[in-house]
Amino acid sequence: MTEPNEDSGRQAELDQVRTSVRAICNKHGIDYWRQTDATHAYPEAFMDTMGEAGYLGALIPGAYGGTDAGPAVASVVVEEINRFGGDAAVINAQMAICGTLTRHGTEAQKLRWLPGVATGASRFLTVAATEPDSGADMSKLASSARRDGDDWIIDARKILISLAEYTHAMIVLVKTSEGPTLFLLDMDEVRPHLEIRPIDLISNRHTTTLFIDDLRVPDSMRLGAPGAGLRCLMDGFPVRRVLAAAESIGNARFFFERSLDHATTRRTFGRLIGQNQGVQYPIASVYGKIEAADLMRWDAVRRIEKGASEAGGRSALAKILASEAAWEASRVALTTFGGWGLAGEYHVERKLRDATVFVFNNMLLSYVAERMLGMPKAF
């Protein structure tokens, strides 16, 4: 897909990024991802290569060692990884989560973490927000931090937290007397005081439950103003939604391109299976949905870059449309491949499991209904 309404220089830059990322993916091969999935491994070798290429700092200002390439480049990076058949979740996390630090951190915090994040020497992969009882309802936080002199004492129970076992820095959201507040934890310092329990999830997200009991941290680990934690996180939602949309578009194109190739080369009963309407029409239909989601992704990117107020709603729509297109494309792939779609060697079943992570859109649908359509809050 060519990005619409962009000058030739910008398009050439994005095309070069696609070529570069595809070369990195080819270096490791698609079976690399099959193996990391099968063994529940962290993709360390791939992350090292991406760090060497400079892509981990795409959203970090140059003053802190990043390339400041922006959301367009970042979205192309994660799209191409998933389109190849990889899993860009870790790359996405490393690029995007540091945005909260970039916007709201102290100068000391930025200098401590951002240069290492840009190269991959430091892993900044995790936001611990959701909780066992309240889920994603951040107005009902049970986790807390209380002042004790110049320090804070943190008690927290967090669930469905990705990559906590592998990150060097983690943002945790807790309630304080001032309201929801963020802390930026140095995991090398606090890990002995945490309990991390893995959750066996459908995809290789290294998901865990996290327990923090009576953890004393200095005020220098607070990120942003007391009580401003939700606002600090929400500032980064449009970019994170766009990257989630780009991952889904990459997944969708993986399914689509594999399905198209199989339909135009596989013969049964003396003819190409793509001649069957039950195979051909679903492929044509999902192609249109992928292209439509892609257009919404680029619309959201442009609005983010311009600082437009509509960026939040457009990014929400991009994520909804892209995840739904990827989910439908996964079903099309299963229809096209038949039983072979369930075989690990074709990678369809693995990518189908990856695609399921993105289809939970109820909160975004509520956002669109309330913020864009002016409808009353749903219950």
Given for the second form:
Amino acid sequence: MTEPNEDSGRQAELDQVRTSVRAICNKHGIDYWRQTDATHAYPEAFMDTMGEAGYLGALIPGAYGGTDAGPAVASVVVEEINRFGGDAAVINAQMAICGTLTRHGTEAQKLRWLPGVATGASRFLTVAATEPDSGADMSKLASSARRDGDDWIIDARKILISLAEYTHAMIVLVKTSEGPTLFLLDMDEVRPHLEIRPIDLISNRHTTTLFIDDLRVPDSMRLGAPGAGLRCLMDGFPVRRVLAAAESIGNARFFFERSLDHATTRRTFGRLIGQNQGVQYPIASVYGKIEAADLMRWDAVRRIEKGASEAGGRSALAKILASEAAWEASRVALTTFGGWGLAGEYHVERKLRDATVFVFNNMLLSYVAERMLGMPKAF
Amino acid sequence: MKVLVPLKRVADPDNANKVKVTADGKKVETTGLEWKPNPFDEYAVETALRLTEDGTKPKTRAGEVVVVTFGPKECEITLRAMLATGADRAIRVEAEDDQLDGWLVARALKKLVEQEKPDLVLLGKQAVDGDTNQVGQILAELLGWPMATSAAMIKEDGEALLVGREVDGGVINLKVRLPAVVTVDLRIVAPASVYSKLTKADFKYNEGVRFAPLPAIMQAKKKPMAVLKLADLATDTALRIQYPRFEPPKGRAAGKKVKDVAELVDKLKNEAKVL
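Switch from the form predicted alone to the form predicted in complex with the partner chain and print that structure.
Time for the whole complex; same chain goes first.
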């Protein structure tokens, strides 16, 4: 892939990252992902390799053991894993969720966690924000923390929380008298007050419902100012959206490349199936949509790097376009592969389930309508 | 040990159908080609890294690995990739692809070897584009150094190298005194093919060339990259090999299925006329 308008030095660096990540993917093979999916396993061996190769600290500053490689590199990492046929969900979480800590944590909190996150010794995979009654409406939190002397007492119910069973550090969003507030929990310390129930989901996302009951934590576990919780989370959204867009572009390219290969090698009724317009045109059409989404993704990356205010809107558009392109590409793959698209050995059905996780765009569409188009607030 | 690895970029061998000839047949169209390091040269870099380290501590280099290529500025991408996998520094000799042939490159390399004074020059056995298989041999002759070609095994042995060359019917083992020129074959990147003095005999590498970790990719841009002029290394830059005309290979016709041996014999005799 060619990143548009990149200078050749940066292009070379991103190409090397692609080559390096592909080599790591090849080392484990595509059936590794079929296996982790089938057994609902955590991709531990893959994460170990990515840790050894220094990828987990891609967004962590050098002073805390990271490489500070930036969102362009991180986005290429998740794209290549998904494009290979893997699932970048866990590494995406490990690279990006600690961003809130990097930006808003105290020095002690950063030193406690970031060096371990960069090597993989500490897993930082989970933000617990969404709730059973309010869903994604984070201004109506039922979960709470109240002051008790110098400590806080936390009670929380959270749903659709990813990777809580596997993480060592977790950010939890609760309401305090000052407003929404974040706490950074050490799972080993708080486990007796936690109940985690797995939710059986369409793909291997390790999603759970989480209960925190009467948990006493010192004020040193608060992350960011009291009442600033939403802002502390949201200033990381442009990067998270770009990574979601890059994951979707990786998924889309997986479907596209597999479809193109199948269409130009598979013969039925005496001809290549790619000669049939019903197969050929959808492949050509979705190719254009993937490329367009990718242009928006690189536009968003550059705006984030420049600190431009449009980064929020452009990253939202990138995520919307990329997830829609991946969804369409998954349909194209089904058309091209026919019944084999539903068979595990072709990996299309598994990636189709992975890609489906990204199609929920209503909050982002609302953001675009309100912030970019000046329309009335929908949510 | 100081190792000099000359390498060449080639059009992506997995996408050979993208190679086009210009309308006048004078040269190969290079715009739009995806470049890759010549695979055998990548194996030479991997070999150089293995010879300058303890296999259990690949981040610490015992000695120096210098990579060099001849070509335009965009070749620096190939060199940077090698710096990211572990080479210490890079040299680019400014040149256009069609200003070079094996004889000229070998003579320029001789001059560079005299400046750099490596203990070993490691090359791929050949580049997969021109397949001329010349530069290593000519360079050894010009330098008057011992040479071993198509190495599948190298073990450091005091001030010499034990080199295994796979040939028909077995392996020839050579002891090559340093300094020397060695060219490498495919199996040099097998898990037990290369042992430096520091690597223990029971150590096994991963199959193939190593991948660059992210911190090394980030640091590669800070590693030294020198640019030399071709004229500084070779006074006579006239080419000995001229390519008067390029033609793409003719497309191959589809195969035919025969129903029995009699038909096969008939076709071999009367159509293919090979019997």
